[in-house]
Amino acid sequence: MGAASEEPTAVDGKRRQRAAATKEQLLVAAREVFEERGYQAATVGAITKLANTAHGTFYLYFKNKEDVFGEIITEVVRELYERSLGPFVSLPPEGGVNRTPDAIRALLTVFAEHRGLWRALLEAVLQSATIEQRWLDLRRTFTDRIMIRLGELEAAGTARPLDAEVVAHALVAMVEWFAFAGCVFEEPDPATIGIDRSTAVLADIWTRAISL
């Protein structure tokens, strides 16, 4: 009797595992399609073909193309901000070490690692209000934390008095769009100027903007 009562749980567990594996397979395929084609040209048919799944299977996990792209870009943007936010908000840590270069290098590195998705994101935010709002919500978490940190630095006497809200948005936009333009339009070409040079200049501008 005990074995019989456990059987449905085991079966349900296997079904959940298969479902999770299928969803991940579709996400991997969707990411590749978006990276190669961009948002507008990507289709559900191309995704299911690459994932080797039935067309209808896609709709068991996602509502449409917008839905699957939203999941992909949320994961990437979170990675972007998580890897760079730590060093940004610890500027400067005890001992006076400026970690802004670490943060900027991390941000530029994540952009380079996911280069194909940024053009798709630019297309998507102009076509989908849902994607636009999702991206802005994720981005706001980052700018809000920078704004708070600027206030902390000013209170500690290590940054000059600033309009923290405007400055946070301006500094984030500077680094963010520099990375966007380089990855999407190759202007300036990242392969030519290199990450070391880009990091040094952007970090210098950032630090000078808030320093006493």
Given for the second form:
There are 4 protein chains.
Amino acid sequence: MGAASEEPTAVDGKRRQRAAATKEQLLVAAREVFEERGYQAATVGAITKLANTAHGTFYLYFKNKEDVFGEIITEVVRELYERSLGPFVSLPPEGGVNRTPDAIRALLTVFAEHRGLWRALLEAVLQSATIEQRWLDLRRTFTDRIMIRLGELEAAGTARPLDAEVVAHALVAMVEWFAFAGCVFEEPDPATIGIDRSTAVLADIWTRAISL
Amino acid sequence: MGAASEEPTAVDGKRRQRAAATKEQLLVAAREVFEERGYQAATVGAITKLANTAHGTFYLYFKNKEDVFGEIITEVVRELYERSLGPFVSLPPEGGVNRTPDAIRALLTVFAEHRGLWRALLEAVLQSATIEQRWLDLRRTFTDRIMIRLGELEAAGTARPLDAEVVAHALVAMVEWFAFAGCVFEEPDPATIGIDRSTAVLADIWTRAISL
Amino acid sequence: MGAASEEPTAVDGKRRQRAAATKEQLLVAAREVFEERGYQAATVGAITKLANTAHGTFYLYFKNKEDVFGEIITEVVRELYERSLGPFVSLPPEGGVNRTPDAIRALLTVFAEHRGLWRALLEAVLQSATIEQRWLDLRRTFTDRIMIRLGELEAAGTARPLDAEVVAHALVAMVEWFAFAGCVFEEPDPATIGIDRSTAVLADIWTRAISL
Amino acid sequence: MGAASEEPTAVDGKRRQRAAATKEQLLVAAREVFEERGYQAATVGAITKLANTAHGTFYLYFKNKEDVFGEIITEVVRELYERSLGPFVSLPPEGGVNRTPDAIRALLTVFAEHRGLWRALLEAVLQSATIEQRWLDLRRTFTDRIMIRLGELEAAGTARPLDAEVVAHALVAMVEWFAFAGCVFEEPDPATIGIDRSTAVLADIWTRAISL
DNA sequence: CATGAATGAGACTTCATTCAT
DNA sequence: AATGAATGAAGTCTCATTCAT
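Mind giving me the form predicted in complex with another copy of the chain, seeing as the form predicted on its own was just shown?
Zooming out: every chain and molecule, the one shown earlier first.
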């Protein structure tokens, strides 16, 4: 109506910043709440309280609990990918050195760094179809990439002929669930086993599974 | 001691039967409800409704939702054990034939027969400390037994020297999560893959993991 | 119909005995439960359990919780009357010795012997109109008798002219609530005060209240 | 620290007012419900219905039934203290005029003004340990103050040597229970007796109990 | 007489979500 | 952009009482 709406720059910039900051606060708080309480026990109230925000503010930035969790988990899985599988698959298949242990160690490390969050993830996946879908999509990044890799290795003569799809799923299942079980159920207790033994065994099985 | 002890037979027997029948109805209904809705979405109301019972009757036989679920899951895990691992570990370690595929196929079969229930189990384990404990105890039956088996095989010279504890957990993780993922997330879709390929791959990896 | 119903003696006698025994068991059990849990928290289930009786049996002898409690309380109040006020009022008013301390000590003693029950009584009176009525009727026995006594004393010239009705209620209120407060709230703590000091003070106030 | 701290005045004031008004509504409604139904029969549902509030709103302001009741009762007991004992004990002990009758009349008046509430209080005290504690604490204000007073009077030579602790409790018991019995059980019926006779008798006994 | 399985009403409490300011 | 008061649905569990054997 007035001239106000025509010059958005100055004020708008500040607003946008403030908004981003608020969202960030909420995100950080949410992460902490999910880590501590898990998915289903986490409440919007707890998040806004920790974020020093009004309850209603939450709904300015997220549709609901599902929604925040989706953002958080996307972020974490991205980290997981970038630190474990990513570096691994970017190498040429013929590489003389076996990088599997590195990838597995990295994965176990990332899991260990966010214990509570993985439990929450498991819960959330089972509680919300939306999150389940999102997670399965992210997860497929891993299995698909590994499937491709297995094909490459096979073609390069480094691996024996395999039922790539099933093998990929089986190996991912092994590593993933071993990691989950460790940080969610402490079974086997990671503190007792130590990352070295775990890495060694998992990488060994992995390698034997595909090698000639 | 009371006046009751005189004619316990006739009436008492009938009563006991009726009571057992009611409990069975509730158990069956509960199982169905858990299969359809999962753990957390299942309500006592839904169970009693399906069982054609008054709401209060439920509490005559179970302390709460946790409690029924505990009974159901114990039963299912027992079945799982008896049909898959049980027959396997009762054979002598030197047996010329590899029984691993049989055990794995049996396990995948039992999982497939109770799809919804496994999802509920996963949920319940994450939601209730009591059930988590119960499940971990039951699960330990498997890992422990396999650990022992690995020792036997090693001693018999059929397997190479292994970090039995970690290997057992890794292999169990692989098979278990492969099975879970199949029936909970249809990832990979069991219908597409087929039990034969799954069995073949899992048994193969398992065997290679331990053989000389 | 047959001849059976015509000779009720032998069998009937046994039945009656057994019935009486059962009722007694329930009564004893009820008393214990009320003492331990109070009125409202006491359940028929707890009573029958303690009485080693079927749940339904309770309803053969009592209409409901109110009903048993009525019987119990009548009994206790009778005891209270017989041991405290009764002996007191049966003496001639001119009696040279002041019997008030004896009556009060007796009353405090009876209260102390049934602690839990008095709390239950208070609860019950507030919870059930029937019991309230019953209790008020029993209680009136006390106040009425004292009112009469005050009249006698006045006539005998032992007491000054008094508003007998109100004085009786005031004195009863004092002793009664002092006793209740002691065993229900431990305020003042009977163990600390001791029955002698309590008796002395109450009897003293009582005596001064009516003496010339 | 959040973004909230900029314009706290205008909107905030209105909101606070509205909130206070809602709480007040609930408090008033609760009081009415407790007066009519007593403590245990009162339900949160009845309170919110009378307050024209959603059920959940109640829990925005009170933790539960116990909690509201605590607030109400604190308020009423404060009133009781300020109108009866307070003015009384603030006078110098030597005061030529006996103020006991005024204090007692005031107390009986306050009791009469909140009949239902006192019944509820009695119930609540017996039903909830928290309220019992709260009430005993408030009540101790009375007995302690009177104990001190008795000491002062004794020192001033206005009262005879006494077992102050027990006497205080006995006199408080008398007045308190007389008042309770009147408004809870109508025994004796206050309408019949009238406040003047009650006051006269209670004050008379009180005075005689302590005077030389 | 005694039994004990079955009933079902009812109160409590939590929280995601909305919306007026 | 932020606030925070208000909403109301939903599920849990207990127990007095009945009634068919």
